[in-house]
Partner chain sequence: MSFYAFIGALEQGLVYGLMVLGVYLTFRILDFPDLTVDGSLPLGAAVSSVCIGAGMDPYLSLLPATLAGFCAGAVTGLLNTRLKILHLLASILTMIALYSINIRIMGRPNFTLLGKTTVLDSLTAFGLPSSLAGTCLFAAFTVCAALALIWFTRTELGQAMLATGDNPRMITALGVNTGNMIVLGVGLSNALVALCGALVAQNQGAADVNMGVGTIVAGLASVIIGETLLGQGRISRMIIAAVLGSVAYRLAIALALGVKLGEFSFSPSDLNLITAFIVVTALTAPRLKRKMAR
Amino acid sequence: MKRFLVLSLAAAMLFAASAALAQTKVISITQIVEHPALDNARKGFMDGLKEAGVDAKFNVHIAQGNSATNVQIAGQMLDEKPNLVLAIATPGAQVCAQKIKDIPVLFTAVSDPVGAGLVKSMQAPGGNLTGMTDMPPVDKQIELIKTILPKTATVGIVYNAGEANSVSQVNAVKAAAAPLNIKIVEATVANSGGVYQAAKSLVGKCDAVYIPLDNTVVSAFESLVKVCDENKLPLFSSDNESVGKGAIAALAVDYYAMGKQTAAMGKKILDGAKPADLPVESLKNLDIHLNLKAAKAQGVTIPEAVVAKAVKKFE
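In the form predicted on its own, present the structure of this sequence as a single chain.
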């Protein structure tokens, strides 16, 4: 009888352990490169799932900007047999779309999901992927530049022409700048090592520099700031995190908040929703961040009306 009770107790403990293990969700994350915006999106996602009561084991992979590594990560994630994959930024999401067919894939920080070939439409993704776009309101961003620098006639843009999200955003900037009679001067790079020279090529050719949501350029933002500081060239960014690193201003989404909203979508999928049925979402709340120290270094006086609207100021 005693032996029977011991065996029963062991079986119950084993069952309980198995049940707990089954409740733990395995989530594989791929991120093309580390920089503050993408890091905050990842942290917001992980915090958001925890707050939603999801018991999750996260396998985080960083491609460090390497295309070959980006592809290898997709294979590694398949071996992990996750319940859900999160792809942060366009390059990782595109590889997941090609390699992962039977596991739901959520993306975040992707500017143009349709143009990147990830979904059929924003309202009806139609496949195995859905997520959040971080396409910024480029028209309002250009207006912000014009408000701070009313005489701006030419804006320089440094970006990686190999990043689909950047190409899409640059085209949107051109469309937004035309009615304001602002000319766009482009300087493209193939990798982060080329950012400094690309920025140097814009000196004397533009009144301000604008940086899209370009992972290659943002990962080498310090070299861009160096050129702009040395040449009194006002620098504006598409993400708030780059303001703290030396851009004068940004009107942009909060990537941590975007990560948390992405987590809410992830919770729905883990509860049984299909990515095909979840429309691509965007973050509606935009904040102005200012770096008054950077403005002084780059020879700019920000109007008091803009300063008064800023949610965050670096001084």
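Having displayed the form predicted on its own, please output the structure of the form predicted together with its partner chain.
All you get below is the one chain by itself.
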């Protein structure tokens, strides 16, 4: 009797264990390099799936910026026989598109999925890949400038013409500004040292200055703030970090939130949806960050309606 009890107990435990195992989803993640934005996207994805009640085992791989390792990781992930692959940033996603054919692949933090060859179109991806783009919502950013400063007729932009990402953003800004009757004045820099000079060249030529996601300019943001404060020239950025440094406002992509939204797409795929049928998404909820001190220094009064919507305020 005792033996029977032990045996049945063991059998029950084994059954429970195997049932639990059957529910555990294996998810392999590849990320080209460690970087705060990309790390946050990964954390958001993992937290998002956990909150959605998915019992997942994550295998995280980071290529340390190395192209060969990036390819080797794709092979490693095939071995792990995952239910889903997440590729963070463009290079990892491209290798997955080339090497992984039978496993659904999600990508996130990819600026231009069509240009990168990952999907046929944003609406109908077509293959076994879909995901999210992190292209800054420049149209909404220009609208925010217009809301805060309704009289804006000319906007100055400082950017590095050598950054492909900035060039495409500036083109998007021009397209968004035209219907609002806003003229764009460009000042390009070759390196961070040129930012101060470029900012000065805009004084008197525009009603506000807007900075796209440009690594060169953002790394010398303080010199922009100095010029704008001295000349009462309102300064707007496209990333939250720069608001803390002295821009008046930004309407920006939060990578953690993007990871969570990617997780919601992942849940759909784990539940049986086909990546080919899931359109590429961009971030639904954008956060407004405000710097009221900077607004005062640059002679701007922010409308109450915008202040009420702000997620974070520097005073």
